[in-house]
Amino acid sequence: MRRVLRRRSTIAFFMCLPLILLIGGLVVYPAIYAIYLAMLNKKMTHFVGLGNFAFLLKRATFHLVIFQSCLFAVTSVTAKAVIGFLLAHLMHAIPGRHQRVWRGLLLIPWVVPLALSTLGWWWMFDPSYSAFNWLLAKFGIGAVPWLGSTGWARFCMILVNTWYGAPFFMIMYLAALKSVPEQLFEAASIDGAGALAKLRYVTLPMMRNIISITVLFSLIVTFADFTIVRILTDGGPRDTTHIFATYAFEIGIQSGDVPLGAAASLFMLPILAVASFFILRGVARRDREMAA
């Protein structure tokens, strides 16, 4: 017993053991109770396994929400990647203090809490005192129904969503851009590479690995998303708007069938799964390549 209690793997193994209890408590045993109630009918009394998967399947609303989630989480994870890219090059680009002055103020909304600044959004894009509507009247425009109208809506949630997690992907984008040598840059120049040839062969291929964990990270944060379609549309208009998350609370629980809203919640595992298993082979693969 002393000779195991020295072991390395003993020590860690008693160390991370508070960590692991906690993930336990909090993650493993919801996840797990989830999946239980999720198989059983809305009284909790009897087991009908996959019968609420099936029922939520045949609703042409639920359906609405399987292309709404993709569409939001998709268009959101997009637009933060390409921004936060071109936002850490220029941030990249600006000397030492200067550099940090802006890393800070385009942290804002990263840093801001979401519910607070989704409510400032809420007041901008609301249709009576809408101030983007009283800007665009100053031009002679017509008022536009952001929240009123499914294009628009979905236009501002994924403003939204976009707008707090672009800073996210420019710090961390600007970190990877850090860790790249110069003198790989100084031997492309040399070779006579142009900016855009440094970017596809020393950038990219550099940052690549940390380009598909951040994208990965923020996929499934953008579809569990609740706060910014609760507090934006609620859903509306018409449950047009509803992803996993939302639809699951109005069904789970102010309609009060808690299994079917743990179904709507599940949903997002499989694609989250398989989204999950290609982005993480394609980094398994990268680094066995340049191990070899």
The other form holds:
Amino acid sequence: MRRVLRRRSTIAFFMCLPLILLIGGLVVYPAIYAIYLAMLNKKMTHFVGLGNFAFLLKRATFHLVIFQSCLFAVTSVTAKAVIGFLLAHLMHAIPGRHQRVWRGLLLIPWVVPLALSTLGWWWMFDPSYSAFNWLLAKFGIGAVPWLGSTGWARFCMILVNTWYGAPFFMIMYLAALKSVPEQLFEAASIDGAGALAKLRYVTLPMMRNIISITVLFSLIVTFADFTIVRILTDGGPRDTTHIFATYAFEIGIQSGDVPLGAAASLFMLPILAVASFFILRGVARRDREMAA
Amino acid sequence: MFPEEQTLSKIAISRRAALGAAAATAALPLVHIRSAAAAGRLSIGLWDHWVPAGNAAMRAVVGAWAEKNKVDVVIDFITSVGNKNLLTIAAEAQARTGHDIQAFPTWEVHNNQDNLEPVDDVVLPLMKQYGAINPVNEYLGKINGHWMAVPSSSGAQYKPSCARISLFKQAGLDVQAMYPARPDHTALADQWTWAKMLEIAPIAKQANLPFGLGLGQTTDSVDFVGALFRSYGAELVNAKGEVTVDTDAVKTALEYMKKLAQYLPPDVYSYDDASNNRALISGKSALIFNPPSAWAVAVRDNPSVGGDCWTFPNPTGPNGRFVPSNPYFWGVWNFARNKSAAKELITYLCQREQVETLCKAVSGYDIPPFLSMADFAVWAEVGPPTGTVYNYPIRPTHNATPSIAAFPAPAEIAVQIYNRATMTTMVAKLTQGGQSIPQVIAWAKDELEGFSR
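Give me the form predicted together with the partner chain now, not the form predicted on its own.
Whole complex next, starting from this chain.
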């Protein structure tokens, strides 16, 4: 027994145990419980299998929710990735002390609590007293229904999510850029490569894993977003901005159908599982190639 | 001295620890009322009142009862901001533990009926004592012939018309003469119809004071459209649970809304429950449907607007005059540990004296569940102008009925119609989304059939 306890693996296990218990209690248990809830009838008295999922798939409003969730997540993540990539390169080009200042400034959106910053955005988009509309009026431009029309409301959601999440991409890409050996760029220069060729044949291949993992992480977080939509539009106008989490909250908590709400929120699971599978498979393959 | 106090006195407390504890205590909306010799413990989760004085008054009233009955009472004031009260209710129902008494907003009694203790023994004697109860309370609180929660005054509200006196006078309607601050029915009141409102709407728009009537997803919008639909006899689902959306009454209500929408501000589709208040308070709207909270803030922040407001029932339609009613309930969980004390406290809180004290403390915001309590002095006294909220509670002279959107559908369907804002979405699809009435009705039919699963 004493020998078992002295093993490095045993010590490592015990040192990890608090974290394992934490993850078990706060992640695994709620996830399993949510799956269990999603398979109960409305009164939670008997098991209905996949009935709630089948029911949701027949609803026109839920089709809209699926479309909007995908539109919101894919557009936001793409925008964040592109902006983060550009910012990281610009940041990388700034020398020394100034880079730290800019880096700190650009990280502010990511550091401010999301609920608070979204409220700030909401005030600027406010239907009646929008600061943006006040500015537009100064230039003789008519008021824009930022949150009152489908197109603008979706644009506002994506804009706020991009504003909040782009700094995360920037910092991850910046870290990746800093880890690319300078010699590779020098060798490419000697071979006559221009800026675009260096980007294509040196920077991107070296950053590909970080890009994949960052995109995956952001996709998960963006699909699960609740705060931005809840505060900005609450799913309106005409349900055209609802995403999985807000729709699940509305039917589960507000309308008292917890199993259906759980089923709606779990629709994210297969989408994210498929995305995770392909992205992580790509990462593993590249790791093997680099090791070989 | 209590044993705990003896122990505490022996513990050395550092200044930092004491400050930390004080700060933590101040941050929690939790009140511990300990009577001289505790004869049991009672934990209650009440609604954190919008009006700051409401919590203090409630604390004093509950404290007096606790002292008299030697019960150790702990009160949590739970905010409805961010639906924290709904989340607390859902969590306690799942965990089957929590407060003994819990405040339940509108639909939550139905949602939690299986976890609630029947309270016929509380409500029926109260009805004997005080007479008829608001029918919306009965619709929401009485399930299968049994009261599952006790209608409370705290947090209960109506959403009548709150109009600018001057604009309506300009449009030829003297709202103060129509609904005076005395128990009189006037002939003018019969002219306050949805059709009349439609006549005034363009005048208000021209005066840059368009009506602030939301067509969004939140309760103020749903309540306004719900009352209008009911005035036209437009039921989406009938009392038997049959989908009845494809009727002439629904079409007429939609046609009315199509006419009205052109005179509303373009941003009404993104209104939340504060947007209409802001429209009135900032002097940008001549009419909203809201409790007197908007007027009260206007008196504080924009006195010229506050002094120009008058509250009175909603317009009438072919089927009658309906005033949106959002009741609150006090329920006892069936897993509560002190049910008898819980019922005693609720009975005490529902007595006229306590209801009036609480109502006065919140300047008349709360609406008592018993129609006989519509005569509290507070509504006649507050101003400016004096008597402005005299007609906030429904009085016999109003010929009005309290109503909730989606009535008379069975509550398990109605709650979805209400929270999914089906009626306002129908109107928005028609007036903003460019769909025709048959298309809107077809969409609603599909949606409603889904609610009936």
